[in-house]
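In the form predicted on its own, a lone chain appears below as structure tokens.
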Amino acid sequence: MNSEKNAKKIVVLGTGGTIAGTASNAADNIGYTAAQVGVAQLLDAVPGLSSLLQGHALLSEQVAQVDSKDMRFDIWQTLVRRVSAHLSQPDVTGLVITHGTDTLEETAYFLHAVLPARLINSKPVVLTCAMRPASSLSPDGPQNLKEAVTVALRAGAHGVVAVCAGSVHAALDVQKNHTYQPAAFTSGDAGPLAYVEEGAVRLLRNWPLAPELKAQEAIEKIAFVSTWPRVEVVMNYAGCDGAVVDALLRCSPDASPLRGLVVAGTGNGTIHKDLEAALRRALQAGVRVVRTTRCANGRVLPAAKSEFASSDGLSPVKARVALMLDLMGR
């Protein structure tokens, strides 16, 4: 859909994911191809988006088209920028991107915390998706576009938020919480930011806020790095060790050396005591070490005089966006 000149704007970015993904049987929700149908396409097949778009014009562009598993560094790097570009123009009032669900927290939260505060305080950036392909007998994909452009276009929405069946889920908090069923997300004990119901936005919680964090500042050298800081991301488990650990100490010459780590500590954090001894060597090898939770619910509550640094809540795999972006601020 192209835009009409001076008209106020929505803009939709693509990356593939499921909601693109078709199958050569449309029974089949689970023997796809990701990523196979260009964002364009998937907004003409969204009954009543016209109507819905009360005088705004719908801008497309094709950003990338990967599997969500296959998620890389350098198709973020892309996102960002133009993330920016759009949201830097006036007359863009919100932006949407397709995603595929196995790395969408990911890349929200990367989203969350590089976008200049200035642009996403004021503009929504609404990441969606689909738990089953284009080619189904039953998509949900057309119904969470539409519910995305309805969040994008609501009056004083901003920040980076994700809409999957009908429930609004802030950056910070979304998690995908299931392997099959069309309400894959949730967010935690946060609960949802608002839920779209017949085309209205019923909102629970004040719209997120952008972090004041180093990595905004430089955004541009985020944006086109070469080589981002190695943070891997361990499991603590009855009979762990510190075998894993002591590998990635070792690396080989020609991996990239270990920059960071991050555990998943069973219950509030707890480490078995030969991962732990483990985790004391990286640290004393100049690694940076950060503990979080297996656990879906709740967060790590560090206690007095810790020797590894708190996830301050986050997810395992948002702690390591997090080491990451830290890592190359320094």
Ligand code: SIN
Given for the second form:
Amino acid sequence: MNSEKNAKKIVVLGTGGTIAGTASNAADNIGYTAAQVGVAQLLDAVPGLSSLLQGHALLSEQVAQVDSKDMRFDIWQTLVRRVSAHLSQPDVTGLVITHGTDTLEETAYFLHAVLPARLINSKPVVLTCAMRPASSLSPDGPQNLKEAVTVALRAGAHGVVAVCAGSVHAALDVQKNHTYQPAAFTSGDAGPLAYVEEGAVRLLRNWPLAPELKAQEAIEKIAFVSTWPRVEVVMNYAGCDGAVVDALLRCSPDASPLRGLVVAGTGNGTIHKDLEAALRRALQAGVRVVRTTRCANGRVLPAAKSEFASSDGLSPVKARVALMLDLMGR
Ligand code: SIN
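Since the one above is the form predicted on its own, can you give the form predicted together with the named molecule too?
Below, the chain from earlier opens the complete complex, with every other chain and molecule after it.
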């Protein structure tokens, strides 16, 4: 779109998803193909966007075009490089990313964990999405995109957040919790960070800050590393045994050895004694083990003498990202 020199800018990066999806029948909200429409075309379909911008120029860039169930590490790396490059420009005041809903929470957490504090503690990175394709009779993408730009323009906004169906969620808390309804995200116990109400942002909590312990060298390494440490998620359930863990330990190729396991425990992170024994074998083999819960709400309150590391309230998929990043920093 527009790119007037010297004007303040909002940048919109496209990565695909249902927001960019199309179906052959406008009444079909599930039998569509994700990631078909370019980000510039998505922006053109948002009514009233130019008046919202109040003199800001809008730049768009297609970083990827994928169904986010197929999200890849190399796309994350490109994304983190492009976000950093744009946010480093003094005239870029905020950034929006269009993304599929299925792994949006992982990308949001990844960006929160790796983007330099000097950038995201002063500017917002706003992920947005849609549950209905662009070709729908009543698509939710244009409204979500408009509200994401509203949040990106909001004075004082900063940190990585997600906007969907009028709610703003912090990257740390956001989680998809519905399979098809437009309001598909929750922040669990924490509650949303803000609401977008008829074009106005009502802030409920402080904008998020980057985690403090980010080593700049680790961030640079992540942006270019070619092999990511293998970290798998295993779950506890009735009748569970440790067979999956033992199989992972046996089939751990030299090229991609198992480095970490995240266990999605029951309740307060409890684990079947047979799975626990297998996880102990994994620890002895040098594999890092992190305990989380399969419960949608609440955090695991670590027992005093737990042999497995605590996820610090992260969901299983986010704890996996955190563990991969931690292993990469070593
Ligand atoms: C995707 O995650 O890319 C497809 C599903 C969606 O965006 O809702």
